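The chain that follows stands alone, in the form predicted alone, written as structure tokens.
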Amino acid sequence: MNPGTIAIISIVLLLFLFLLRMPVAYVMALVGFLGFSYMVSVGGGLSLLAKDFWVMFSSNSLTVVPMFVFMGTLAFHSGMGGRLYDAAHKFFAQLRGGLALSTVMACAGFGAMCGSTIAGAAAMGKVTLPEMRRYHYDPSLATGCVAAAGSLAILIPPSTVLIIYGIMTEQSIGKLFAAGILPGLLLTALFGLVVFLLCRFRPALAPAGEKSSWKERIASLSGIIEMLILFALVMGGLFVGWFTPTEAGAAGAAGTLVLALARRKLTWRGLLDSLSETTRISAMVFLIITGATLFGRFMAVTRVPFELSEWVGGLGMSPHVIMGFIIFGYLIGGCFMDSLALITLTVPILYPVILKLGFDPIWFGVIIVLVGEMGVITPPVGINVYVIKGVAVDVPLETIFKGIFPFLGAIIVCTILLILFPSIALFLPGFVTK
């Protein structure tokens, strides 16, 4: 068989194993190993398997992952998400739809400390859904809002997905973090606009809440100050060149620990759970990156990514039209595959195509994350929806999926704006030195 046929068979096998719910990392490693062994030799495949596992798990660049994951788990277990919501609640609750708007703002703030969409949705769901239920919010708006806004955690830095993309493509993680800031703020504003318009034209969805005094509002700002301190420490250090991304993650984790201890909100159980979750999540990410690397090396041997980029370059079509097809493919793929699996699977294949078309790889990293945000809320796989289902067990899945569609439209609008105005993502990275 020629290399192209072998590559196609391997991708079909990969998708089939994904549908069987086999772990993403193991599937990519297995298919990559088998494909490489068939193309080269079994000895070469075994050597590559041992080498890549050793290189990845001993890589200094990957130490950035546990640092930012630990920062996020500490923020979760010390209740920082709840304090962010309390602050937003004090300022917006008196508006019609104010609790949903507060949820969006709190999710954005928590995303600046977390980086995990699952943690963002879970943390905010436990805090905000009982409050919206108390004020008789429409279940589809309440659950859909939390599921969608929880996805902001993978766009607003620090983002685990941007870290993985940066490692896979050898792009600056600091620049990728900077590129996610303005799109993250833009998407937050669009989510807020969705809430406003829904409540403006369908007032029955969300009644107004109680108005807080200015004394209560000012007192609640301490929850926001925590987030601002950590965000300024991490991103400020990256912008002025004080920290490498790994050092920024360590500083963020240390800062989160200090703030949690100063408030006496972190228990021994919370600390142990944070360490346990950090170890588990980091090991999972390491395995996924290793599996993606093995699969990428197999793809490189088949030369399919490079031949695909040459073929696409010779089509004579507008690069933006081709990008539109790529994004549409991601949107369809996100309906059936976990977003992280989709990204790690496709980046080794499509990255050479993106470079051939002349698109900036930092900008494409942000686009990848936005597409991933679509994937975590679109049926039937949308993982955030199932997280919210676990919190609101009495709300049918159909109701939650119904609630996400207006917010999905906001993500699509944000993606279109980034395609039309790439400077939204590329302005801030120019100021990052590392």
Given for the second form:
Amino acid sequence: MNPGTIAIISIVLLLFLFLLRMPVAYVMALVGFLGFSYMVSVGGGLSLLAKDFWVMFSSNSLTVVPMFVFMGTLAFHSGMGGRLYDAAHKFFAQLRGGLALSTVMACAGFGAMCGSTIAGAAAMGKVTLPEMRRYHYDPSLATGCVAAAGSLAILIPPSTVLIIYGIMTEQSIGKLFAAGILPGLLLTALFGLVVFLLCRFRPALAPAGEKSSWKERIASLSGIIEMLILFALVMGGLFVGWFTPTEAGAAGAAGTLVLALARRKLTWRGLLDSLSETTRISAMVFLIITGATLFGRFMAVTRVPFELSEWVGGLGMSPHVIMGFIIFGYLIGGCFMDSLALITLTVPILYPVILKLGFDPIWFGVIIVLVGEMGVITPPVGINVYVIKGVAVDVPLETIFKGIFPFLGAIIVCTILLILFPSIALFLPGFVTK
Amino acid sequence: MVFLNRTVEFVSKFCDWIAQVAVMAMLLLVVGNIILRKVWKPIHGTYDYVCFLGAIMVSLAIAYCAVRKGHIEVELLMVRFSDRVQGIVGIFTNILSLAIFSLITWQCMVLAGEMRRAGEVSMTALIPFYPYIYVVSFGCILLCMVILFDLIKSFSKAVKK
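Just the form predicted alone so far, so send over the form predicted in complex with its partner chain.
Next comes the full complex, and the chain you just saw is listed first.
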């Protein structure tokens, strides 16, 4: 059998086992091992298993994961999301749709401390939905806006997806983080625009709230200040080259811990829960990356990714058209698979194609995150939607999905803008020293 | 059987606590190193210690992550089937999972033995690798135990009337 056929059979087997609800990381490790053993030798496959598990588990570059995850879980358990929302609420509540706008702003701010879309949606959903309900916001707008804006956490650094992409493609995590900042702000603005337009054309969706005094507004700013301090510590340290990514994560987590303790907002239970969630998420991420590494090694010996890149390069089509197909593929794939799993599975195959087409790998990292954001809110497997459903139990899933569509449109517009103007993502990474 | 299952879950949870301690240790070590290198001199071997703490953390957390169903699965199709069908499919997928993690456990033990005999040590702190590879192997054994109990649960689901 030729390597191409073996690769196709393996991918079919992989998808089949995914559908049987076998954990994605286990499947990638199993199929990677079987394929590598078939292509090279059983002895080679067996030694690869141990080598890859040891190398990945003890990898210095992967230690960045628990540090940033811990920072995010600490921010979650110390109520930093709530304080951000409180500040945004004081400034925007009096506007029509002001609470939805405050939700978008607070989600963006929370994204600057947390790199997980699930934590972003859960933290902000718990805080913002009761308030929007109190003001009789349309449930579809309220839930859709927080589910979509919660996904900003993986675009605005720190971002778990950018870390994983950086590790898999050996790109600078500092540069990837920097690349996420402007697109993150752009998408925040686009989400804000969606809220504004929806309320403009259908005022009944979101009534105006109470106006706060300037004294109250200034008092609420402390929530924003702590976010800015942490963001400046992490990103500033990475920008000027003081910190490696792991050090930036540790400094961010330590800073969050100190701030939470200083404000007496973190209980002993909260700290233990933060640690427990950190180990759970880190174990999941480490195992899925290790599985993807094994699968990637098998793909590499079949030479399929390289032949695919040669084939695509020889098609004579515009790289942007091919990129359009790739994004469309991700959009469809994201409807059926978890974004993280989809990204770890496809990056080893598609990365050589991206390089061959002449796209910047840092820019593609941001595109991957955007398609990941689409994946977490599109039916039927949009994880953020289920998180929000867990908070707003009485709102039907269809209502949440209906509310998401305008925001999905905003992510698509943001992706198109990034394709037309790659410098939105590539401007800031030029200033990162390492 | 229930007692054995609870024992595996308790051991997994206990190992997860050790993993949590490793996260805190990693945080303190990295931050301590940042501060000390500014005011005095860096902690010798920080790079190696962080790698080993990472290995301990993830190895001891993977089993409890599986107990909490934390590893990503595609639930789209299987939730539409009856418990019986889910049980039968669960038997098949758990056997495959058990097979791959048994191989990983075995091969990690082989690798640890080879590293011990060769006297391989880390670059800066000169710490032997092999004890940590045994920890990876232990974490995989624990994961195998969790999968084994999932397999038994799938069996009972499949035969339940």
